[in-house]
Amino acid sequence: MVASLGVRFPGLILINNFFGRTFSRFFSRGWKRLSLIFLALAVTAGALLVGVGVRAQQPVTISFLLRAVEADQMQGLAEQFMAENPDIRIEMVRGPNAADAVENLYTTSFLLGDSPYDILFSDVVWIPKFAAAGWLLDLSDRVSEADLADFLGADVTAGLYQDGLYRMPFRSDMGMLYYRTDLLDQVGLDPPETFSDLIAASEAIQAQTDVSWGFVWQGLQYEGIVTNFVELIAGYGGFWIDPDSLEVGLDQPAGIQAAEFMKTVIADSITPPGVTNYVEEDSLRQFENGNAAFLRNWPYVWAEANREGSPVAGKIALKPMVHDEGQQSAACLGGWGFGISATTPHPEEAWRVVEFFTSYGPMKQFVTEFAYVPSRRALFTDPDVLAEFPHFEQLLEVAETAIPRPPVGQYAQVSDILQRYLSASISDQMTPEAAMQAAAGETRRVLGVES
C-alpha cells in the first residue's frame, strides 16, 4: 500500500526506504517489537502526506455577496465556470434584495477586518467609497485600454477612482423615458424632446383622453429621487458635483430649475401627488395599468409592461429623457459589476472569476435569459440578442447618453443630503431655491470645500 502511494507522493518513497532499511536491521538483530513501532510510524507519516496531498488538491473558494434574486439568476453562469475551472469553487452568499442593505453588509465586513468576501459585486455608486477606503484592488494592470473600449464608456468611468480601475462592468442600467404611442397618435403629437414638450403633451393627453396622469416618476426620499434629479439637472445644462474640482452646482440656475420642475409637475397635476412616496414599482404600476402617458424608469420596464395581459402591451416606446432647449439629454447610469477585495488571499483566482463573468459569451447568455442591459457595446446589436429584444438598438442610444453619479468618496453622505432637500421641496416644506441652497451648503461642508 505504501509503495503504491509513492507513485502519487514521491516523498513517501524516501520514508518507505528509510523505515524499510531500519526495519530489516532491527529484525536481523531480533528487535521485532521495536521494528513494528517504526513500521507504524512509517504508515502514520505516509497517511499525513496523503492528507497534505488531498488538501492541496481542494479547489480554492471565491466568495461574494449579492442580492438573493441575482444569486438565483447567476447560478447557471457560476456552475458553468466551475465545470470549466475545477480548481475554483464559486460561493455566492445570498443577501437581502435591497441594494442598500447589501452595501451595508459589505461595509461591515470590511470594517471588521479581513472581509470574508474575495469579490465585491458592486452597484455603480459604491466604488468611490470602497476604493477610497482601500478595500479594493486596482485592476488597471489586468485589463488593456483596447479591452475596456469594448464596454460602454460610462460603465468604465463608473469603475474609476483617482486614476485606478476598481470595477469591471457586468450589466448596465440607465434611466429613460417611456411613452404611450397610441395616446400621442390620438392627440396628434410627436414624442417630446424638451421639458416644455413633455408638459404640453401631458396636458393635451389629460384633456383629450381618459388617462389621468401625464408623467410619473420616483419621488420617495431614497436613491431613486436622486437618479431622477441627475437627469433633470444635466438636462438643464448643469451638474451636481464636479469630481475633479469638487465644485457643487446644486444652487446654480440649472439645479434650481431641476428642483422647480419636480415641484411644478406635481403642483400642476401632471404628476400624481402620491409620487412623493413612489419607488420604481409604484410608478410602473401607474403606467402599465394605463393611468399615465409618460414614465421615467429603468430598462426592466420594457419586458414587464409588454408582458402578456398588460393593458399597454404593444402600445409603448422608449427614448432618451427630455431636456431643455439647446441642451442635451442625459440618462443616469445604474448597473452592477465586479471588484476584487484587497484582503483576498486568492487575487489570481478571483480575477479569473471576474474575467469570466464579464466576458462576451457569459454576458450574452445572462442578458438574453434575464433581459438585463449589457455592458459590452457590441451586444446591443448582436443578432441573437436583437432577436429576443429588438428595442436594444434604441436602448443603445440611451446608453450612450448615460452619466454616472459623482464618483466621490463621500457619495453616501452627499446623496443623503440631496434626498432630504429634494423631498422637502416637492412636499412643500421648502421652496426649490431654498432647498438647493441648503443642500449645496451642506454638501460643500461634507466635501471640505469653501462655500
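Positions refer to the first chain, counted from 1. Model, not experiment: these values are computed from the prediction. Here, rigid core means the biggest group of C-alpha atoms that superpose within 1.5 Å across both forms. First, how it differs from the form predicted together with ligand GLC.
Going by which superposition fits each C-alpha best, residue 250 and residue 164 move as two different rigid units between these two forms.
Of the two rigid parts that make up the chain, the smaller rotates 22° against the larger between these two forms.
I have the form predicted on its own already, so could you send the form predicted together with ligand GLC?
Shown next is a single chain and nothing more.
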C-alpha cells in the first residue's frame, strides 16, 4: 500500500524509508533505548508534578500596615508564626510613626476599593469609622464571649460597632508620668501629685542640677497631642466629648485650663520649645539622654529607658499623670489590635494570623520583651511578667480606669480639629481660650449638635 502510494507520491517513500530506518535502528538498540525514553518521560512527569505541588504550596501572603517602630518589634513574632505556618507569609508594611498618618494611609487604600491590606492593624480609636464604612469583617462568630472576657473591657469595647466585633485587642496602652528618682532625691522632693507640684519640681531641678528641661511630652500636630490633652482636661475635671450626649467640653473652664497648661510650660521654659515637633520617640530621646526630669509617655518606655547602656537606666520610676488640686489622675486609653479587611481574598489565613498574635503565649512574649501593656488581663499578674516588670500590677488598675477617646464615627475629624487648635495655641498663633472656643464650635458642627 505504501509502495503503491509511493509510486504516485515519491516523497512518501522517502519519509517512509526514513522512519523505517529510524525505527529499525531504534529497535535494534533494544531495551536499553526504550528504558532511557521511559526514564525521560518519568523525569518530565515527575518535574511537572513537583511544579504543580510547589505552586499549590506557595504561601498565601497576609499583609498589613503599621508604624515602623512597631514593625521592628513585631518581626520576631511574625517570623515565629511563619516558621510554624509555612502556608502563610506575613508582610508587615512599615508606615510613618504618627498613628493618624497610618490611619490616613489605610483610609485611602480602603476608599480606593480593593485594599492591598488583608488586616487592619488598628489603633483603639479607629473602629467606628472603619466598621461603619463596611471595610471590615465582623469577627463575632469567631470568638466566644467567654474568650473575650479574658481581655480588658475597654479594649474589647473599642472593637464593637453596633452588634459586631471588628477588632481583636493585641496590646493596650495608657499614658503615664515617668520621673527621675535621682533628681528628685537631689532636690529633696517627693514625686509630684498635682500640676503645680510638677511645675515646682521641674523648676527646682532645672535650677539646682545640670538637667536642662523639666517636663517633656508630645506636642506635634498629630494624634499624640490629643492623647496628652485628654489627660490634662480630665485632670482638671473636664471632658472632650461626652459620647452619649455628644456634649463638647473643650470651651468649658477645664478645657481652657488644659490648653493653658500646655502653653505655660513651654512659655516658662519647663518644656523645650521643640516639643511642638515631638512624637513619642522624640520626647523619649530627651528623657533617655538625661535632658529632662519628667516625661509623659506610654508604658513601653520602661523597657527602652532601662535598657543596658541607657544613661537613665535604674534611675527612673513611673506613676499616674498629675492632676489639679482636688481632682484625679487620668490616663488616656491607647492600644492596638487587629481587624480583617472585608475584601481580603484570604479571610481564614488572616484570622489565623490574628488568632496567633492575640493569643496568650505570643502576647506574653511581646509584653515581656518590650514592656508593652497586654490586652489580656491575666498577663498583668503572670509571675514571669511580674518578675520582669513589677509595676504591671499597678498598671492593671490604671488600665481599668483609663479614659477612652470618644468612640464616634467622626473621630478622625474631631481629632484633627483639636490637633489644629492645640497646635495654634502652643505655637502662639491663638490664645488658649480662643483656640478652645473655635475648636469647640467646629467640633459641634461636625457632630451635628447645636452651638
